[in-house]
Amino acid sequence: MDMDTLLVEPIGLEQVEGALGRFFEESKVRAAKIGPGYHGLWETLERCTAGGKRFRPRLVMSAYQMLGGRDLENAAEVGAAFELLHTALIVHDDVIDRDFIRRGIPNVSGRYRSIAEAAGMSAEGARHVGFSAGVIAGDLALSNAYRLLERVEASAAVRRRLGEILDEAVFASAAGEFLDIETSLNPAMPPLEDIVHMARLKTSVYSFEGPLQAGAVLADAQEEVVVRLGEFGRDAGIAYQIADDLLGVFGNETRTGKTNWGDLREGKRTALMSYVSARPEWDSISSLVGSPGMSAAEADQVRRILVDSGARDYSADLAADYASRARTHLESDVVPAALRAALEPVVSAVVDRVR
């Protein structure tokens, strides 16, 4: 699901594009000093920043103009912190998934294994060149979105909390990875209060909850408005992750812009699977989910069970309610009604798009 369908267009776009490029530029202005394989990596690195949809910097600055915040310049640089953090991640997770390719074209390790295969490399031996890199580039992404922050110009208390706000969302997003791979050693499918949790960890905490409440505090917002942004990012964030599963399985492949059966393969831990798992047709298809030769045939089957059994109407409908409660935490007198107005697409667009 591209999270650039969730929300209006802010003002400031255009700066946070600035911030970042400045931001690489003087990088790559560094790396070249060092040699030009680093200021090739610096160029991969920046392509892999470009073209994206920026929703967690169209957070920041929704929440900081809609809360009084006039210093555009200035926030952007909070906005390009967390765009670089959702590099950082991104880039380790395709290491993770072991994948070479992100929407159609290489990757990071992608363009460093096919460097390393033009030099004559074996393909295992090109493999770990490009994970490699692609662990080196998402360090230093991850490193320089706390640099970023350090140009943001706001009181000592604004800064540490600002700075407080990005290390929970890494903390949040390693441990969230954590589980990830730790539930992949137990062959049962875990409760969906686990699956709950780790969508929160994984996707909520710097996607939503972060972005919004960092600009509430950059625009000296109330606290209750802090916390109750926190409060929305937290169950909308849930909400898009339960969404984006289930149109990982059912989604068009055109528009989701990834296959409908790698999750079905990877046997990928989902509140879809979860309430099948409890179910008696989880026997018809355990064997299958999970399975790296799945066909499309079976995939085809596996789908029609989780029609079947109420799997995916039960997805849809756990995705509505966390919506739902999102929008509860908005209705308060503190929470501007045009912040209010700004932030209901995103609850809104996560539901229509599983109906």
Second form
There are 2 protein chains.
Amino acid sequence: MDMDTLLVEPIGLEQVEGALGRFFEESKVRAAKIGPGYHGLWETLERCTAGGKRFRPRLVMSAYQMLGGRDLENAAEVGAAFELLHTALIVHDDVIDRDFIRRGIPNVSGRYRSIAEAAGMSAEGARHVGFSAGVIAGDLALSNAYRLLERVEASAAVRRRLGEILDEAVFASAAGEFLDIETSLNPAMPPLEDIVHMARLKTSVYSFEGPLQAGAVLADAQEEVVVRLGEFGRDAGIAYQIADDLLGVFGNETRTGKTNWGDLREGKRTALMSYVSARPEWDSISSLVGSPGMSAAEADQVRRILVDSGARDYSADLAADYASRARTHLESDVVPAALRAALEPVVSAVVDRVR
Amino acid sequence: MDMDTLLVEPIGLEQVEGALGRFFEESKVRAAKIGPGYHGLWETLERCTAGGKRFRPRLVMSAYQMLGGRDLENAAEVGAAFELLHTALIVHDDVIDRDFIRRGIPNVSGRYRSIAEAAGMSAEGARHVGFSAGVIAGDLALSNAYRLLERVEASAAVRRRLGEILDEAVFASAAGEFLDIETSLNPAMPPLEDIVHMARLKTSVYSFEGPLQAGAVLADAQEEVVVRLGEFGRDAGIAYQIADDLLGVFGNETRTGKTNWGDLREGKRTALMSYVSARPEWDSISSLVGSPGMSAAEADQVRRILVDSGARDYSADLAADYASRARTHLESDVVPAALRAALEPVVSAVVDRVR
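Having gone through the form predicted on its own, I am curious about the other one (the form predicted in complex with another copy of the chain); can you provide its structure?
Expanding to the full complex; the earlier chain stays at the top.
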């Protein structure tokens, strides 16, 4: 499920595009002075950033404006910082997942793998050149998320707070990526508690909590609103991740843009798998899940067991449950009705897609 | 050549250790709340940072104090930021170079490769787990270099300047790493001009220019001093890199801690190779240089040609030349004699090692 299906009113997105455009323009001019190759790396990074639907900047801008913020140009730098963090995380995530394609086109690693192959390098050497370029490009996006945040004009206290929010997003995302690797070393499926914890770390903090809280803090919102938005973001992100994992197995490939057995072959740790692994049906599929050579027929067999064991319904209910919890955090007089109305579709869309 | 052989008076290093110690302590406490595995990753990162001799913080502290700075605690945060940037770059550089050992002990990738192997993973899978942990750990070090810089107390103008210096260090280092990969795709050895350009990008900016200029800016030094220190750092870093490449081929393995044919096998682009590749002698060794299976006898043959063709002397002279240029930048009344005296051994040591 691409996050662009989660509708949030696009206010001030033009300013976010402006901030990103200026940043890449300046960077490309600097890079060109070093050499055409480095300029090319920056162009590639810009293309990786261009494909997205600005979900995180949308949350920043919505929270900021609906809590009384008026300086869109300033808030846009915060939105752009979160977008660049997102780029950094997907570029490095693709290195970690050994993916060379993103949104149907070659990613940073894919592009530089092709260049190395064309230069006559061995397949393994070219893959590594691709990964290396991905590491470097992700580093540039990550460090410049901090740089964009430095451009924000605000009091020292607000700046400190924004810095802490960005830091928490990086700290939690890195933890989530790391736990993902760690749990994949253990053949047993983790308990549901761990799955939810990882969803919060990998998804909620940087994609929901951070952008919403940053927008609120920049608008000088009262503390209770900032706390409520954090709670909403946490549960909305968990709901999103559980639903996304469901779509990864049962989704329509054309709509999701991904094959729907990649996660099964990889043995991805999800609520679905955690649930079924504690049931007797698990014995009949445990040797298939996580096997790289899984056939289409075997994938169908696994899906059937996931339905029959109740794992699919359980996961869909769980996503709906977190979505509903997310909603309750907004039920407070301190949260303006307009902001509640803007955020409501985010959780509704999650539930609608998996029902 | 390890940079700890380049002597700079260790003033205020205790404060730098304090700043790094506090940072890792706080981070480990936070990480432990997420889980023991993530805490372990932070311990590994701390160990990677602990092995160094604080060359960059030494430069920060020397410049700061000899230009009149008195708040050692504050300057130590800048020193710690550059040390953490150094950790980030070596951790990611090891991923790019596919190295699992650093300073004789397993690096981040080496540690997590072993853990994955012990968990029963295939050799290739375990290597990739190692690289993935390296990517994540490097990201944490990189983003926290920015965080440490945020802790520095200074006027808005000085803070902006410090941010620009760190940014330039990251931008140039990434460019240097990238150009390294790019030139390795071309079988021809690059011209000397490109070798010097890469040395500046990879070594001078973040290890010499940045730390010296950051110390000076924090001490509110006059602009001419900042410029002079940048020029000194640029040429000293180039001299260092050329000398280091010479030691990589001719150095005593026990003293350098590296094998002295790794660079030959890898076909590393150096001043030595650039020089010899334009000479008739090149024909007799071009097929050996960069061949992973190079024997000890073949390495000796390459070394002999490098001596006989004059490449060795040429490189040693070039390093001495850049060291001497570096010195001339300090010959100005605006540079205090004490600072000149502190920096002099840095360039002398470079030349002494390769003579």
